[in-house]
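One chain comes next, on its own, written as structure tokens: the form predicted on its own.
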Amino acid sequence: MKYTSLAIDDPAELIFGVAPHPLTTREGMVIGGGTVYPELNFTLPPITIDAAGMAEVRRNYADIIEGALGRAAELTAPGVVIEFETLPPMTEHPEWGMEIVNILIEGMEREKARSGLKSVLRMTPNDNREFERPPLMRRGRYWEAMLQLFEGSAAAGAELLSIESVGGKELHDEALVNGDLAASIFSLCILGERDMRFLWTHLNDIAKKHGVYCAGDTACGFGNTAMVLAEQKMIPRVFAAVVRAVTAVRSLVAYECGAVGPGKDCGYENPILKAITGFPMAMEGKTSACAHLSPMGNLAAATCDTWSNESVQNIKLLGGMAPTCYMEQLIYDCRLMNCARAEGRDSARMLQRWLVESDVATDPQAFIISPESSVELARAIVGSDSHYHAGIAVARKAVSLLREANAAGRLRIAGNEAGWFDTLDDTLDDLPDSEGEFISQQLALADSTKFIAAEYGLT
């Protein structure tokens, strides 16, 4: 399907626990629906997994599981939302995945028989097509054990369906240490989106043919690589944030194919894709340092429908293992939000805005996720007539945003970073209207070395 106008329009309604199309799990579970749940994704601590190490793995995934629910039950959690993000090799061999997949369910229906607690499986299978040298995208071993998993996990009762895809990554990654926006619009929103179309397309069916539900995908390889680039000095930070923009383009795509969310937490990108599709978003921010930091901790939560952590190892803390720590805390930060909707709108507008503004001046990233900005970035996305032509639409509505609030004094801009609101806009101004000249152009700049052109349907 084709986006054309705004589920939601009004900032002061693309706000925590509530989306215009609510998704209702088997249990019960109403995620959009005014209750905010927890998200626990968790990974391994430092072990090798190999056929002689899987013991080792399993017995990992098990406790985790047990620990993280029980606490959950402890604290009387109206349900938990648990992704199981896999390691490489559990893709690559899809049948250690599925073993990882069984355990966790049947740890869910245990707790659930124990003590009452909802809970839904998101499965995540790690994309390992980049694995290949140049990847490919459409075929091979990669590509089949993957779907092989995807396959299994919704057989076994994995109701909701994830990935980071990486397609136009091999490409994006030189984009972004050079500062290049055109050759990242290129990635994004030409590879990027043949690839989603032809992989939620895959998925879609899949999740029809089991009775289960396409989430969403997550541009992290994309966003979130420029903005730990940002982070550690190496690229400017307005730079990150016009290319996180751009990535809802892409992102999008999984939606026009079927995914009906709880679009996946590491998508920062996703606020503007909730003002676009109405479906429930999950977010993280402030609880995922253990896994990256960021510079929006607490207005990513502003309007999540489930909030997540990113991936925590199971490693010993002084309180007890970490995902079950982690679960404590994503609980008590729903709690509040569930509290404040329970008062009503003006109580949950109220949080919102606290969300919002204890973050939104302190830097461009923030600012380009708002609430504000994500419904008038959605706006540039839906008005346009071709992917390519919302690349272009939605970095332009980007940088006039960020010019904006920084010449107001409304958003702090290093001072050397000023000189790119210009430069972004120049590259803007430059790039051709025809999107076959633009496929041209670029195909004749990037190096036919690092991608395969045919993989993305290109010639």
Given for the second form:
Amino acid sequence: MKYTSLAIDDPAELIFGVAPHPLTTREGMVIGGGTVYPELNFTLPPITIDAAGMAEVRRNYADIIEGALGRAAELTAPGVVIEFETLPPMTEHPEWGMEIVNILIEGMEREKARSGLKSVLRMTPNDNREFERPPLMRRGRYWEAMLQLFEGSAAAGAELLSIESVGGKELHDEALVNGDLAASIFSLCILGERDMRFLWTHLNDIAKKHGVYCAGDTACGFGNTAMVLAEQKMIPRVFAAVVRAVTAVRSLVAYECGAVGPGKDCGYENPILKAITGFPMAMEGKTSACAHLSPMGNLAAATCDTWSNESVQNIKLLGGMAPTCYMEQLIYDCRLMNCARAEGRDSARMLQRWLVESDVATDPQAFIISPESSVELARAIVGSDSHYHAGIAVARKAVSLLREANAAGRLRIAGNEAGWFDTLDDTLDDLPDSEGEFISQQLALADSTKFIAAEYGLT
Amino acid sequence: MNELHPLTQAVINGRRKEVPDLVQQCLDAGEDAKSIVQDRLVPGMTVVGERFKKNEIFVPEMLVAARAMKEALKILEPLLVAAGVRPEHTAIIGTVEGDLHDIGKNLVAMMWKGANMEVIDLGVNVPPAKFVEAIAQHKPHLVGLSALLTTTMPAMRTTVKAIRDAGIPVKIVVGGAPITREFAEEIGADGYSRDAGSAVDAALELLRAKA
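Right, the form predicted on its own is done; let's see the coordinates for the form predicted in complex with the partner chain.
So here's everything in the complex, that chain up top.
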């Protein structure tokens, strides 16, 4: 484990807009340096992405960037982060993805020349490796095309590199629907950890070569899948919250391999990572309901350095095109946080407290990423000697925090969920201390048709 | 209140290890395989499904019950095949071409199986031709199409059209985060399920209408 102590050990200092290790962009935006920036993400309406449809695809992205940045300039945003998260065909055909990268960068440069608006592009190629079943994680055309798009984007001027990587997901979905914490830890802390290390070592090489930053990953396909399944009452919220805590171990690996933030917006585990690394983090909450519901719309903002809408379709709303409307919403959210910061430390802490207190008691997921819980969970991770042990330690701490809060009446947990505390603790008690023994156990239990152990360096 | 049969109760409680003996007791008592499925196992899964619908239990608990039922079917299926008995309903399910999201689709497949449907899962990124081919081969009563991305909604439309053009009579139900009832109607699907939890009701409604 690279990190053995915390960068932030006081929950009051785990706060929006400030990170111990801020990041300065080429245009001079200082992320984590006292200002919260809006981060806009967008997607296409229902249209087919193929060679014949690329003209319409290009037109959509050109309209999006012109409209959204124009509004940002009118509202005198201090700077904006634009995230381009590709759709599968754009990673599969990197030349299509690059066309959009260039359209966005041109739009950003045009707005900079027109109004002086600062902006930075986060490039997030969609991870297509799982198109193969079982996935090839370290080779093959999907891997090659993805790296080609990262490389081309970095060369073209995308300054922040991110991804929602999928290593371990091929077993994790089943772990979730089975309520199987051991399998979740195997997916996240054994398979995920190995894939992250392989992937982010390559991305770090690309970033160094082009003088850009590895920003960070997210366990979206793991923690957010759990969160949404819990929202739909498919799995217990308590279980989803514990899984969230464990996802931090997986996402941490990007920072161990050179990422410096801002962490990817949909990583709700980011407060834990900010406490460990001191790097700035993107977060999303109430203003990302356009993409998915969550139980912590306010609380998620308490620790953010950029504030995101996750994704919105380019469709017409009464106020204008949706990305433009969401740019406006994000800017107003950020204005409030920046106003509190400008008024001084006490005001910022008061707003942080309100953001936390308005959500924290209502849901285990919110409770688990509060600044107070995040610091405790972060401490459990850095006190461990391996990612496997960190997974166990952080899961155990999460169960303990949730159990205590429920007993003390500080957290509302449904009656049919209380029994899950014992189930989860029993599972953790049964896990072997030896990582090798755990891997052998899980390999014997896992569906071998769904993944290739060698793709994770396991034999 | 009538006491439930021990096999039904074992399914409800997910007591998988007890199931083989209980099935054997039913067979020894002269019950045929079909009636054991219909009168002992399906009522158990119906209770479990009702508890899930009332938010009393979660999918993991439902899966424990499903695994108990599967233990019974391991014994009964050879007998059912020998007697020429098939599940009342067969369904094909898959995520449309270009889309690789499958947890919703997997949940629907699991719930349909729990409702005693035979489910053939074609996986993710399934081209229209593969759906048509599978429908021609398995002759299902129902086809389920899933999409998570706005940009794969056109593939759902193409798939429905391909199935209709093939002229094979089958009910089609669609679902996924960006899918609406209006879109389902517009592309010519017969039914729409807003989430995995309501997929069984959506399927049964269509299948009853067919009957």
